[in-house]
Amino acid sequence: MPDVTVVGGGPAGSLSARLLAASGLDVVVLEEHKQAGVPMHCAGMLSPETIRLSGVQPEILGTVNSADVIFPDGRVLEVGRRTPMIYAVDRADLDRKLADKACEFGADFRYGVKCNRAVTDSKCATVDTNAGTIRSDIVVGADGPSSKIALSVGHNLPLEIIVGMQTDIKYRMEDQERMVLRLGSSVAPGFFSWQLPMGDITRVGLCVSPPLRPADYLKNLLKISGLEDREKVQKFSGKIPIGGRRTSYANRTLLIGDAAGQIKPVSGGGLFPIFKAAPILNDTVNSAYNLGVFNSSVLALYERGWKKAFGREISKGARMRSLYTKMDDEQMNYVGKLFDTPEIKDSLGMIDFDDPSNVVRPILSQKGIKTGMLKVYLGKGR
């Protein structure tokens, strides 16, 4: 019987498995797909710090140090800096390298094994799969937004789900260091779209909230981007749980990544929270083994730990998203006009993509911004 069963072989499962195996534990990873990194659901936009925390070096497809933010009325805010904002990486390559490194430390990856359900009792955690039953001391749910492990805890749905879709186009953007972000109800209501330079390929995508269909908006986005007639290399989509879940732990159970709702509400990114949470998960599991106790009273250390590490950033991001989703196009245009100053564009250029709320204070310190944003908050500002 393994010590820990990790359900899900994506970045959350692979890094958790690597750390747990490096601690001397017997770890089994169950991945429903036949190989790591496929299918791909992420835009692949990572900060330099996120890449560092991953512990591997993925293939870099592009380096972005500036952005054109396009508002519904066509106003363009050009923001940037000399150092990289983000890197465009090959996400499939990242996932494979994370899985390979976990295997190097002794984790046992079992591909094509799908979790049907998980139950726990005083003796063990039991995972029923299409390949049989696996029992262990602890089960780690790293199985994404539709996590079977999260649902096994009960009443643990994510607060909000958004759906994204993107496509790779055979087209080389003129400026290989500048991405394009578009806002507005006709482009990506409730979120934003992206156009990302990746050499001879341009990645174009967006997110919307159900019941809206991202495919309908992607078609329009390609049209307004002038890319509708270009050759499409591949298309992929996925769900993003935003707002967190009721809990990320229970008896003999821990959740990480999308399964735990550990998502940055503003950008929808999940890798930075994963890479911050995995060491805390590892420490918690080792504490449980040192005590010989695997119930929720001990495993609660995990949730306290990750919330202390980055929960504040997620909470601040949730407030920013709440304000953003309440704005109509006219209010967005008003904000665009407010922000179209050299001082604020300089502040936006220094945004931390892992903690975008870091720009709030310097922006609000500018003359007239607090009054203007209060109008937006009150439903005015048109």
Ligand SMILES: Cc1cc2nc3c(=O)[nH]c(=O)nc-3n(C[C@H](O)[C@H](O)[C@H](O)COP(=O)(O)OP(=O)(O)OC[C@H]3O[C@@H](n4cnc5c(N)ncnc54)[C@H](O)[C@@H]3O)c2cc1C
Given for the second form:
Amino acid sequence: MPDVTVVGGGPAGSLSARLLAASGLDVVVLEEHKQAGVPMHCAGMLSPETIRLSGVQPEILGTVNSADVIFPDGRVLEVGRRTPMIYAVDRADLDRKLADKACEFGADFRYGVKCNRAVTDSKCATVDTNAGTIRSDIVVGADGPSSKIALSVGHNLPLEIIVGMQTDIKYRMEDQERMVLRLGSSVAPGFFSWQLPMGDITRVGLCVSPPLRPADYLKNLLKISGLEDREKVQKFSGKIPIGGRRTSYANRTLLIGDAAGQIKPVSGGGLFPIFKAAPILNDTVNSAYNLGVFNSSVLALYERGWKKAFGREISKGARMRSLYTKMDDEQMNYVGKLFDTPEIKDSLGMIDFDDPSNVVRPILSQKGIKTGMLKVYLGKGR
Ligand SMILES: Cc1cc2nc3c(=O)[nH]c(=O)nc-3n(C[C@H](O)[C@H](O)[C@H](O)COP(=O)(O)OP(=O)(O)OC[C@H]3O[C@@H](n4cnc5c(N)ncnc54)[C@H](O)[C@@H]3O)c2cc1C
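Could I have the structure of this protein in the form predicted in complex with this ligand, to go alongside the form predicted on its own above?
Once more the chain from above appears, this time first in line as the rest of the complex follows.
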């Protein structure tokens, strides 16, 4: 019987497996697909710090140090800096490298194994799969936005799900260091769209809230961007669970990544939280082994740990998202006008993609901004 069964061989599963195996535990990873990294769902926008935390070097497809933020009335806010804001990475390559590294540390990856549910009792955690049952001391649910393991611990759906779609187009953007973000109800209601330079390829995508369909908006976005007639190389879609879940632990069970709802609500980025959460998960599992106790009172250490590490950022982001989703196009245009000053654009240029709320204070300290934003908060500001 392995010590730990990790369900899901994405970044959350692979990094957790690597750390647990490096601690000397016997780890099995169950992945429903035939290989790591496919199908791919992600835009691959990662900060330099996120790449560092991953412990591997994924292929870099683009380096972005500035952005044109386009408001519904066409106003363009150019924000930027000299150093890289984000990298566009080959996400499939990142997943593969994370899985390979976990294998190097001794994790046993079993591909083509789909898990249906997990049950726990005082003796073990039992995972039901299409290839039989697997028993272990602990199960780690790293099975993404539609996690079966998250639901095995009772009512634990994410608060909100948004859906994204993106396509890679054969087109070389003139400025290879500048991405384009578009806001507004006709482009990506409740979220934003992105256009990323990746050499001879441009990645274009967006997210919307169901029942809206991202495919309808993507078509319009390509038209607005003048890219509708360009050759599409590939297309991906995926869900992003936003707003957290009720719990990330239970008896003999820990959840990580999308399965735990560890997503940045403003950007929809999930990799930075994963890479911060995995070492905390590993420490918690090791504490449980030291004590020989695998119940929820010991595993609660994990949730306390990750909430201390980045929970505040998630809750601040959730408040920012709540205000953002209430704004109509006229209010967005009003904010665009308010923010169109050299000082605020400088502050926005310094944004930390892993902690975007760090720009709130410098922005609010600018003359007239607090009053303007209060108007927006009160449903005015048009
Ligand atoms: C359109 C889009 C764009 C995004 N862009 C970014 C971005 O630019 N930057 C960023 O940081 N984040 C981005 N994200 C979010 C990011 O992709 C996720 O947060 C991240 O993939 C979560 O990793 P994970 O390991 O938790 O889950 P996943 O990557 O979903 O991996 C889960 C794994 O579990 C497997 N699995 C699922 N169910 C089972 C089962 N029952 N049995 C066995 N295996 C199972 C899956 O096959 C998969 O391999 C984006 C998401 C979307 C949808």
